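Only one chain is included here, represented as structure tokens and corresponding to the form predicted on its own.
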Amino acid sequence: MTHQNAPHVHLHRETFVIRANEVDAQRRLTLPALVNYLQEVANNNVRLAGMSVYDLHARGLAWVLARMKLQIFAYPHHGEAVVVKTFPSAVDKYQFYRDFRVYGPSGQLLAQATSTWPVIDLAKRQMVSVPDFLRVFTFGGDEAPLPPAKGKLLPPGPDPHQHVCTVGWYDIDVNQHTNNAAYFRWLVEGMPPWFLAAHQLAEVDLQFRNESNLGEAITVQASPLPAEPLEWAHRLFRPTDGKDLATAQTTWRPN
């Protein structure tokens, strides 16, 4: 991994103002809206950089998330104002990484995350060297980036919690697979509804495997570690081929 240092770094940062839609029965931000803000403010700084989505489609490539370990110190509520920042921190042979901060309102660290995002070939569905004009981009931001996640995640125990959902047409995103926001929205889902009341979410880490698409399901499982009751260890496959979508470790923490 390079770290580059550049007279021009391409921090950027916006302001939310949480909606109705965007809270959960406590008020409180949820987690695919709070992924929906990272990944806003994560378009739209490679959009500035002439790097988006649509420039690397009209080359053959996308953009892809491949990794995300969330840290959540403190939820905001509906009606607050949050600012989310975020830069590139650094790049290697196959993939970017890229590190995000959210603010509340009188400037606390509300969360921070760390992530990593290859470049895909768009036909054959396979990850490809960063190409050179990528390379341009320059790295760093105001803060020291963060450790990227590493390391294997634990696959759930047994008999774990098990819940069935479909993607579908909104899961779908322009790189015509489904979007990211929709595994962590799956992946709270398929806990038990009576932790979900009792617990509040402080920590997730989650890697990505393999695409799924329009009218497939899904299955979700979830198991606390052994001697662990807040750290639980997910998995999301499609049950038609046995394939893992996604893989995750979870912390918790009483309301």
Second form
Protein chains: 2
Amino acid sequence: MTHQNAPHVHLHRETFVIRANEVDAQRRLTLPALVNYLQEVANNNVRLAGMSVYDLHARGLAWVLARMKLQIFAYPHHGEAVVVKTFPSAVDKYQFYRDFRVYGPSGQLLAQATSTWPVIDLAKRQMVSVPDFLRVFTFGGDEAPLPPAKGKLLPPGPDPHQHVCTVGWYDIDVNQHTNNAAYFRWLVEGMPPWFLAAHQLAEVDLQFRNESNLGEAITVQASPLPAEPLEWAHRLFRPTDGKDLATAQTTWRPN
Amino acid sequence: MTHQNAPHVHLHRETFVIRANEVDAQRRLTLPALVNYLQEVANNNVRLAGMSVYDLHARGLAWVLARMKLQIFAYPHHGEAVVVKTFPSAVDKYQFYRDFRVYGPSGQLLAQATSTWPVIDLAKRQMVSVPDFLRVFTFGGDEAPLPPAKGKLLPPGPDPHQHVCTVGWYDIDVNQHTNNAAYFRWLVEGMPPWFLAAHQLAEVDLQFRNESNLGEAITVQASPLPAEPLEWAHRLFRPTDGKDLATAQTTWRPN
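For comparison with the form predicted on its own, please write out the form predicted together with another copy of the chain.
After this comes the whole thing, all chains and molecules, with the earlier chain placed first.
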């Protein structure tokens, strides 16, 4: 993993005023809306460097999100302005590392994330080693990056809570594959409603494993870890071929 | 229906830069994202008049959207800035009428809508006559309002295309009921994918009929009108009690 400290870092900041459709019944910013903010600043960060999703399409390539570990310390509410910052933090042979910070109206740190972004060949739908023309980013932002997420995620236990979702028309993005935020939405919607009503998500570590396609049914399994009622393991898989689409671990706190 | 021409009209405008998660696979603004923009400017319009959803909650009341007729002349794309304008256009005993206009980057009219907004008693979940304290709005905006949507919507035919959706955790809004944009999403997701891939929505007239609740399954039926392959009739109902949640008619054009 190369880590450079260059004078011109690719740092990008945007302000989002939280809309009514981005909050839950408790007026708190939802997880899918937050993930869409992160995705948006990441898109704009690479776009301003001439390496947008469309620039990569023109070369038959695409950015994909492989893993994201997100910690949420406090939730902002409807109507509040949050500042979202991102910077590429490192690169190795196969992927970029990218950090995120989310600040509230008085500058407090509300959330932070580390993530990994390999590049795929669009025709083969396969990962490629990071091409040289993408090795233009400078790293490190204006603060120390988070340690990258590591380690294998635990699977749900033997008798998990189970839920079925379908990949809908609007879940498909400009890469012709399922939007990343959809997996975070399905993960939460695959939790028991009585648990969601009493808790808020404190941390999620999610690994993307395989792509899903329009119209496919997805089974979402979730169960608390043994003796850890506030830590859950999640698995999203396609029942027709048994392939895992995403696995995740989450940590919750009471409301 | 009272129609006033007052010197201080309640007109509200906001600019939205279209985000990656708000476009479809063709980079076009999605219908749910557009409806959320309209909802957002309507919310902010009443909020600036001291009559927000939260102000009404404090009095045990809520705004609800009863019917919206939306015409889309051209779709804006990812990254473009659109200006969305709204103004209350009239009021009668039971509801407000509200207009919307959406303008593209060079000022062209991209979309327009007329809508009706009754007020409900939150405890009884029943419509009430418009209370006096809400009769503070001035009407008419800076242009002639559209004629309100009228007439009964035709039902789908005898052998409709059928699709099942579920009310998810994030479909529930601050009114503790299903977000309006969800019905527009379900309506489109209840169309055959081969049709969606080749057409774009030109017009939708949607009537909200009953509320839905978290976890409920919803059946979406759709069929083209006899001898009108580009005009469809839609019905969203709850199979457990057979109640209609929304009915709609749409008009499409080839891509």
